[in-house]
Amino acid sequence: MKGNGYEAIKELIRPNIAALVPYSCARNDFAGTAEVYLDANENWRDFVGDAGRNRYPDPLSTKVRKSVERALGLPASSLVIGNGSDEIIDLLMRIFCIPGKDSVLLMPPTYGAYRVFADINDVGTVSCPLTEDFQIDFPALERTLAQERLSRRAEGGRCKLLFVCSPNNPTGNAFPVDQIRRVCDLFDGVTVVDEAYFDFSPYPSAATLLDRYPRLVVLRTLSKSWALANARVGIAVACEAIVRTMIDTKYPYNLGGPSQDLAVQALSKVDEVKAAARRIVEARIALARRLEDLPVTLRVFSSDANFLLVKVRDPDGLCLWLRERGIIIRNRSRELHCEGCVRITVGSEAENERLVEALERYGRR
């Protein structure tokens, strides 16, 4: 396991993975192309027409990985490719926090996964809400941090993620990479930075931060730009030492071959995939624009990703009408600070032209 990183992160790992010896599946053990597989117990036979579907899949995605290297130019070595990033969410906190013992760190509003997966795998949730205006509370988070100190020193326990989504979701607003630097300098935990919907931002990635910070992670999906979330592709850039563990740690055979088939080629799709999201960002714009001009609407936030968090009248109930007539948004009113709020997904043009054209029927009642 030791590697680069391993250092500034082996104090963090519970000591059962640490000593874990992993399991060497039969595809970890030969690599190759052989013309007779009597190796891995598979069924010599192909009942779908589908070749290879009868053999187990590459445990690593190698190709996978090769291929988001070429397309993102994130290193294959720094990779581990999951069954969507949900997956990595969860091998993370089984890496690092030990159950009923240690904590993680949410800033609410945020992905509800996060606090999901804790509370799956019996592990705290330490909060520190982001401002009315959805920007990282600084002054908040070292109280919250020295605060988790003193609770160390006298109940044991630990905070050891940290979770940053950007572009957040719901919110759709990114943080620039030097309030996630502040981040990483603030906290002596793993910091998780959740880039799902990176591609439709302006800002660069925290990717580039990994030299600096060993105890830093950082996560793509192919689900959202990239069209993909049918095929359950996440992606993991960290260290060796957190790569080398995740990979010891996570199922033999998590991500399926037509996922991996799916994902090559989707990732050689570079230039047509980064147009359409070009095209998106340009959508979200005019979507904003016109559902400004809507007596529904009370505010539409500003977004950096592929949805528009919007403050309308009686959420409860246009969600409901809008239902009726086969239209479903996102009602997030009763997350923190989003009193009031739908998420609403950019989608084509003309299920945007419906929306809009449905929202306005709707102001008409």
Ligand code: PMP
Contents of the next structure:
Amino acid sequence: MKGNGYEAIKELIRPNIAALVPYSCARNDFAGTAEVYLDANENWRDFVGDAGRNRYPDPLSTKVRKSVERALGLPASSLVIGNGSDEIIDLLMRIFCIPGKDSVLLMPPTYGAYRVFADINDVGTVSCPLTEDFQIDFPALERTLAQERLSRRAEGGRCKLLFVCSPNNPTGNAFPVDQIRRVCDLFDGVTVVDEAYFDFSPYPSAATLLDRYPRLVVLRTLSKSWALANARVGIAVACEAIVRTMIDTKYPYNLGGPSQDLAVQALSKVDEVKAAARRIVEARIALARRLEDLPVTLRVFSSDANFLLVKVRDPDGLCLWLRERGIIIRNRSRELHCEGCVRITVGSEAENERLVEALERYGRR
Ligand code: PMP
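The structure above corresponds to the form predicted alone; please provide the structure of the form predicted together with the ligand.
Whole complex next, starting from this chain.
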């Protein structure tokens, strides 16, 4: 379980994972093609779906990784394909954080699953909130990390992972790469940059830092711009040592064959998908302008994603009123610094129109 970057992460990996003898599944033992497969206790025939659904899928999602390399220019050998990026977030916690001892650093308001997965894994959370205008609070981060280093000896655990979500959910803003680099310089654990909404953002990817920072993992997903939320395909980009450890620790057949096939199909449409993402960005800008003009709106925050954070009068009442009219938006008013806010996904032209019309009626009611 060595590989490039191992020196940088060996002290961070949980001892039981560093010592792991990984499960070797039948498809790991034999990767070529044969005429007769009697090695995996599968059924010899299939009943439903495309041919081959009776067989276990490729544990390494090799075709998906090659397609990601072609479509996104990220080298296939640096990739791990997960069952959504959610699986990867959970996997990173299981690899690095000793339950009941270690912690992860979060910068709220941010994607809620980081905290939930930490709770599920009995991993602590250290909070270093974004500033009120949703920027990384570097002085507070330096203080928090210094404190954390001091408490390490006393408490025996340490902060192993730091999550930066860029563009951030639910605030919508992205962080420039030089800020991500600053975070990597300050933090002596593994910095995880979640770029789920990358394709809607004008900022370059933090993946450009991977050559210099082995303690960095960048996450992407096919659930947003690639329109494959249903297939559950997440992507991790990391140094060789982290990739190997993730492969050894994940469920052997973590992504089903139908999902792998759909991912390959979607990734072959890179120009179409990029053009569609650009149209969503244009629709976001148009929707933001229209929302700004409505009486219910107090503020529309600037966004680099496919959603808008909007401060409104009475978010609870508004969400309920819209729901009764068949429109669901996300109430984020109980998140830190998001008092009064709702999160609205940019939909189709017709959906956005229906939302705006409903909000106009809400204003007149
Ligand atoms: N990261 C962020 C920031 C998200 O908003 C989401 C989903 N809403 C995810 C990760 C999870 O994505 P996936 O569908 O790939 O599990």
